[in-house]
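Given as structure tokens, the chain that follows is alone and in the form predicted alone.
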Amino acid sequence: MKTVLITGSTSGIGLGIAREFAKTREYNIIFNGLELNGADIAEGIGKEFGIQVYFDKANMLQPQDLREMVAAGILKFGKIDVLINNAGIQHVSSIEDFPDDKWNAIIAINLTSAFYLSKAVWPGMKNRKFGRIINIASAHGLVASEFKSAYVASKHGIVGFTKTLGLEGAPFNITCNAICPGYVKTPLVEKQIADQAKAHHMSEDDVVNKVMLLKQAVKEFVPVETLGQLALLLASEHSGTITGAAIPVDGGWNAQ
């Protein structure tokens, strides 16, 4: 059995990806999230698919929490083969009104936490000559939108970080790739719909149709199962020559 650590995996995209890994019954899963019932969520998936799970409530803002989560996961399962840096937050505001604390939190959670976790799992992956790091970036890691300065900066940063780790990991069979989704119907996006409606003085339906999906050729939210299946490919032994890539899953947004 391999072991995968997925941050922010008790809701949204992270939970969807965790379910796709669980369905294979080939992975132990280290869950992470701030939901109060996170341990129950992890246990439920473990029982549903007959796999071993571990839940850790490490806070992405606390580097020591992250190092301890990796150590605890290795103590329980012996190793971490796959790291999926998924945890993220968003805030929508014009630059002149953008709160300093929101900027700092978004950069810390969306970008800096991936540095601490990748650094923590790296020695074990290097020693075993196998590792897969998958960063959940965004279409906004490749293009920008108004009112999202911190989010766009963090996601562009994670794409650059991905490229560097791809180069550094190549001699040791450690790959690092970024998945860049368009809009996925998650609690984060549902909140964003409301925030955008307020910022643009529009109805929420108009935000979906005239703002969010406007730039996508395929006028649909991205299914979380698609992201999970792509992550499974990138986590596999067959993906050794895929590294340093930022892969759009955005309904053709970046093709335009």
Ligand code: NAD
The other form holds:
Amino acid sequence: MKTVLITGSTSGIGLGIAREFAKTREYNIIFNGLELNGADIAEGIGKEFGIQVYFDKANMLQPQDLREMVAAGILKFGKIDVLINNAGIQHVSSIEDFPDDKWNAIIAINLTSAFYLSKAVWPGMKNRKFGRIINIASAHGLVASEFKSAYVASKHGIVGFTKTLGLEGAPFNITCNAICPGYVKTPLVEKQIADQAKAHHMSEDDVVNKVMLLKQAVKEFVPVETLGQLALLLASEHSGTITGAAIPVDGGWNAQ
Ligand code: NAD
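Next up, the form predicted together with ligand NAD. The previous block was the form predicted alone.
Below is the whole assembly, all chains and molecules, this chain first.
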């Protein structure tokens, strides 16, 4: 059995990716997230698929929590083979009104947590000559949209971080790749739809069709299953030559 640690896996994309890993029955899963029922969610998936799970409520803002989560995961399962840095937050505001604390939290959660976690899993991966680090960036890791300065900066940052670890990991069969999704209908995006509808006096349908999906050639939200299947491929033994890549799954947004 391999072990995968997925941050922010008690909601949205992280949970969807965890389900795809669980379906294979080839992974122990370390769940993480701030949802109060996180332990129950993890246990539910463990029972549904007959796999071992562990839930850790490490806060991405606390480096010590992150080191302790990795240590606890290794104690429980012996090793961490795959790290998926997925936890993330968003805040939409013009630069002049952008709250300082939101900027700092977005950079810390979306970017800096991946640094602490990658650093913590690295020695084990290096010793075993196998490791897979997958960063859930965003289409906003490759292009910008207005009013998302911190988010776009954090996601461009993680794409750069991904490239660097791809190079550093090459001698040890550690790969590092970023998945760059377009819009996925999760609680994070549902909140944005509601906020934008209010701010622009539009219906929620108009926000989806005239604002969000405007830049995607495929006018559909990206299914979490697609992201899970791609993550499984990147996690596999066969993906050793895919590294340092930022892979768009964005309905053609970045093709334009
Ligand atoms: P979500 O809000 O459904 O889930 C985010 C998860 O991160 C939750 O489990 C939450 O508890 C966790 N989290 C947030 N802050 C945390 C903290 N301080 N410590 C620990 N956990 C924390 O959001 P989502 O849409 O599933 O987003 C997941 C990732 O995918 C994010 O990095 C996001 O930027 C990225 N992404 C989302 C979309 C989209 O359209 N939904 C598109 C591209 C990229």
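Numbering follows the first chain given and starts at 1. If you superpose the two forms and keep the largest set of C-alpha atoms that fall within 1.5 Å, you have the rigid core. All figures in this text were calculated on a predicted structure; none of them were measured in a lab. Only residues modelled in both forms are compared.
- In sequence order, the one region between the two forms where at least three consecutive C-alphas each move 2 angstroms or more after rigid core superposition is 195-203.
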